[in-house]
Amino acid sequence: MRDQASSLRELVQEKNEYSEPQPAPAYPPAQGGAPASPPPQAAVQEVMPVHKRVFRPTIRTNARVIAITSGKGGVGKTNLAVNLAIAMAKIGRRVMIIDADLGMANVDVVLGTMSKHHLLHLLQPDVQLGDVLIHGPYGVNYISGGSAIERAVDFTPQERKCLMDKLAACETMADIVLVDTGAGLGRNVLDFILAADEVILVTTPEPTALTDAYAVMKAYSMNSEKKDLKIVVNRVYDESESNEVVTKLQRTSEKFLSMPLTSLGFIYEDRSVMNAVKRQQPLLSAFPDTMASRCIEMVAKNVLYGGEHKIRLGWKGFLQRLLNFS
């Protein structure tokens, strides 16, 4: 049975430059013209057969939320948010992330944006959704969170209408949205996650990493209504690290919390991810064919055809959860 780090050994070993993503085919061609080629073997148990796949463009009638978090900072979150929306814009999907990240909001840093407008900004009348809309790589759109979500609880029922009114207008625009959450268990991070239908886990093999990580899981455990929490782990050097991090997660989760932890994948530590970093670029468009940027493609298809997807709020009931959380 082949392997993700199998996998990546021939992934790596090919030069595949990167375009705007085009709406056929759903696999990006290889060199040539020669046709595509499905994706490689991917990390979880649960991803489709190859031969049972049939990938037509989709028109969403409700996007897919899932939020992206982690137990402490400096694991990777942002940057994993932001190159798997990258990752997914590729394959053709039309991606839209909330930098929710009210503390340190770093979205923009990495997409090398730069943002004059937050959701604050969409209660003044004469602001509309595309004023604070940008406009990222890979047509990837960007909405930064400001003290807007920080204040949702003072607002009025008419504040929470007018910004309910216009952010309704990005489940059209999105097949997924990608919350970028702050890290550890502060209020406002739990809002997100439990008003979000998917949660995405990141963490790294370091013991304080994990045993915060472990921490979200418990809290998310106790107040979900209903629980898709999957884990991503970040910053390895090689397979077997991942596989001793992903079990012994697994085996916590599913003892104590008595929860299922699906996982991802993993991504190879790699210096490029901080130049592109320095670069103010995402990795994907920096270095495309590193080992880390081949990894988190690996992540964006398990997340994208890995199981069945049920969306049980979806964009609306999240803004509705978030807004009006006491």
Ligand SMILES: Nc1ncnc2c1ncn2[C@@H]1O[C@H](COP(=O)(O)OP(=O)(O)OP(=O)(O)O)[C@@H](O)[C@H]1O
The other form holds:
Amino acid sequence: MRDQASSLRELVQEKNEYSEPQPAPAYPPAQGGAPASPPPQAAVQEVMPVHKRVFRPTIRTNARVIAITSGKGGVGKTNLAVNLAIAMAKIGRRVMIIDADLGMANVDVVLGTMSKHHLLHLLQPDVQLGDVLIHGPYGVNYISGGSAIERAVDFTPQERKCLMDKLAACETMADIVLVDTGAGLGRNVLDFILAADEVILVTTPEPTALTDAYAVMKAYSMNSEKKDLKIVVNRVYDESESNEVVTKLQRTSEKFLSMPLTSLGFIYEDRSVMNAVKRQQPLLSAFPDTMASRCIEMVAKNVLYGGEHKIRLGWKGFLQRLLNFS
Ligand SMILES: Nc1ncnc2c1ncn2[C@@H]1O[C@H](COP(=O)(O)OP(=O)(O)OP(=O)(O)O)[C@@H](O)[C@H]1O
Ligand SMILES: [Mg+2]
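Now that you have shown the form predicted on its own, what about the form predicted together with this ligand?
Let us now look at the entire complex, which starts with that chain.
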């Protein structure tokens, strides 16, 4: 990955590219990063008379499910989830956030939204997916997890099927689903990070945050067959501070866990983050031109374009794992 400071400078120059939301590409790249060729109908449309053309909406039937987690609490997961979603939406991706930090409803606060319903309400026959979806800025959709997953073990097969059926349509609405988890190694947090195809671990440079981040890395490496973890270092004062943290964690991870750790970038310590939270507006809406905003846009670029990513289980696989659906 290139030096983030130089990329940030470029990003500042390219700012116009981000000022307008752009449409998603008509034919998104195939899984695994290889460029996809348009489906055969596209070629046919070239020669067919207009009145016979069949225009189909582009429906991507598998979403990237990315859990955002941390060892220590309060390191910036929710702010990253919400603003990463907005950054990706600004460049044309359809993004959905699941607030899986049970009981805290932090995404509501950061997005400045109010959710009346959460996932558990879907068990009521008259509540449909549209009732639990909150529409945030830039078309980012959001669902509050409530205490649904804590009850997952108690669900009857009918209740599991009901949730599965009602939630399945999410994958046609989003290219990317970001799951904002709680902190630490509780069973609920682990369930979410093991069910997701990709995991972003957020830490700050504080020693306590690093120790807790390592505990998550260890638990993840022992329980996941994917062994592919990404990291974002938040609240740094300069780039070298972030490099130090990443190098330290990467060395430890490779040596003791045999697990690669990929850096997605860093975010500067920036008062505008706190000021945006106070205003109950996402940082990228309230203060788009601050260093923290630019850093998050950089992280978004790295998530989208920074390397190969495979959708292994996708959204349905995520739900199946979470609900133990066989
Ligand atoms: N880059 C930053 N610069 C300055 N302050 C920050 C930054 N990132 C986060 N903060 C501060 O940290 C607070 C906590 O952030 P956030 O709620 O996103 O953390 P969290 O990891 O989701 O917490 P929890 O574990 O409780 O869910 C924010 O309200 C903000 O005041
Ligand atoms: Mg949070």
